[in-house]
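The chain below stands alone and is given as structure tokens, in the form predicted on its own.
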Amino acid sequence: MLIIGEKLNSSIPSVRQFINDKNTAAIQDLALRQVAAGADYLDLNTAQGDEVVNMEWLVTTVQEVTDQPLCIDSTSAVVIKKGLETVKGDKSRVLVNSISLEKNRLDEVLPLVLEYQCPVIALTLDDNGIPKTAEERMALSERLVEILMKQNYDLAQLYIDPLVLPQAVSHNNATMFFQCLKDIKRLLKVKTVSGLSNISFNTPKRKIVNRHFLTLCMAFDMDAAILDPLDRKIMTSVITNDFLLGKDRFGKKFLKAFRGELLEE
């Protein structure tokens, strides 16, 4: 399981004060403990304040203490550019969030990613919002790889999001994610990726749904999440079902968390 550090996220208030007062330190710090709780991107949203400022500000202040791959997150391609053209080194590494089908998106943030070639984050959306089931969802992903694919583009690097709706909404909303998770891999075949939060909005115990939630989709194949890797419930879930669902040879990651003392109850 890939996991992109979702901390550095100008939503969450504190985060947003640390960039609004270029807290240097307060950063770097969020940064580096990420990397060492085992994040292997790490998710840079300036989306609440001077975006593309803030974006250019943040991309050099993480990279000045780590190499670890970043994952430029926004609605904005201006923004995506900036980060892009910020970024030290291979700009191939850098994982874009996101593209989907909405007629903006597609003009000018997939350009970017067919520039630098680098991984991206397909949101399955248009112009019309998100459609309401798995048959649609899917029917979104089949033209976004349609479109990448006449472009050349390396499907290996692609990661679609079915974009998991509230559980408190709908009974239905889980089970529909999972439905497409599976179809993806089976008809599709390319990765697939969800952030956490989204399931388990309006109901108590928000931790809990997103650890289960977590679980199911692993074991739908789910390839990445975006997540708080500090939260070590949640890694133990990783590292745990990554051992159960055969992805960890002879248990050697799970031994060596168990040995650092990492494996949380």
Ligand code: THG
Contents of the next structure:
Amino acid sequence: MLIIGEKLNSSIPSVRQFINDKNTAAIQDLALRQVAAGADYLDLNTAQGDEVVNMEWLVTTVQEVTDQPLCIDSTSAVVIKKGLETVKGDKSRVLVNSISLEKNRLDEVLPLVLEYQCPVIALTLDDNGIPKTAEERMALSERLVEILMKQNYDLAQLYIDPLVLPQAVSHNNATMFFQCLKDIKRLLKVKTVSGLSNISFNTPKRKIVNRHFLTLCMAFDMDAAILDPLDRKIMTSVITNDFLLGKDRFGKKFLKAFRGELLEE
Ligand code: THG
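Show the form predicted together with the named molecule, please, because up to now only the form predicted on its own has appeared in this conversation.
And the full complex, kicking off with our chain again.
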């Protein structure tokens, strides 16, 4: 499974402080540690604070120490544009997080994705909000695929995020999400992605809930997750699940993690 490292996010109080203080060493340390822990992409989110200025600083600061691909995480087209312009090297490697069926994002963010032909995360969300049923989310997913297909976008680069809602709010939220993962694969044949933390909102022992949710998502063939790669227990789950799901031939990665003493019981 593709791992998108979530630590460089201004919603985490300590990270917000690092960004506000322009603490280069602390940010670069977080970037390098996530890469070392197995992050395929580094998610960058500066929503708390001066978002455009901070995104430019964050991209520059991270790219001083690593060439790992970045995931620009913002609802604002201006911020995503700034992120893309600031990235040095191949901009078509940037994962844009995200577009949706909201009019302003279709009008303003989608053109950037098409201009640079980047991989993109698309949320099942429109100007009426997040639909309540799996069927309605599938309808939005279909519309997203149609729009991208019309623009000759390479659908192999599309990751649909069906947007998980807290299990504490409705006991059907997780199963409805799994239904979306299954149907998106079966009917649309495009990739899927999720953040983990929403599922455990308002439950105790959130990390346990997140970790088991991740395992279930992987059983439904989810392709990518936005998570904390510095959490050794969750990385143990990812590595072990990939092994069990036949995505780690000869258990090469599992054994490498074992030898590196990265697997935590
Ligand atoms: N989908 C998409 N993008 C997203 C999300 C999503 N971007 C933002 C968010 N959800 C994913 N990113 C984070 C970043 C940090 C935390 C949660 C989600 C967070 N981290 C704590 C920390 O690192 O200190 C705790 C980590 C832990 O519990 O292990 O809270 O859903 N497309």
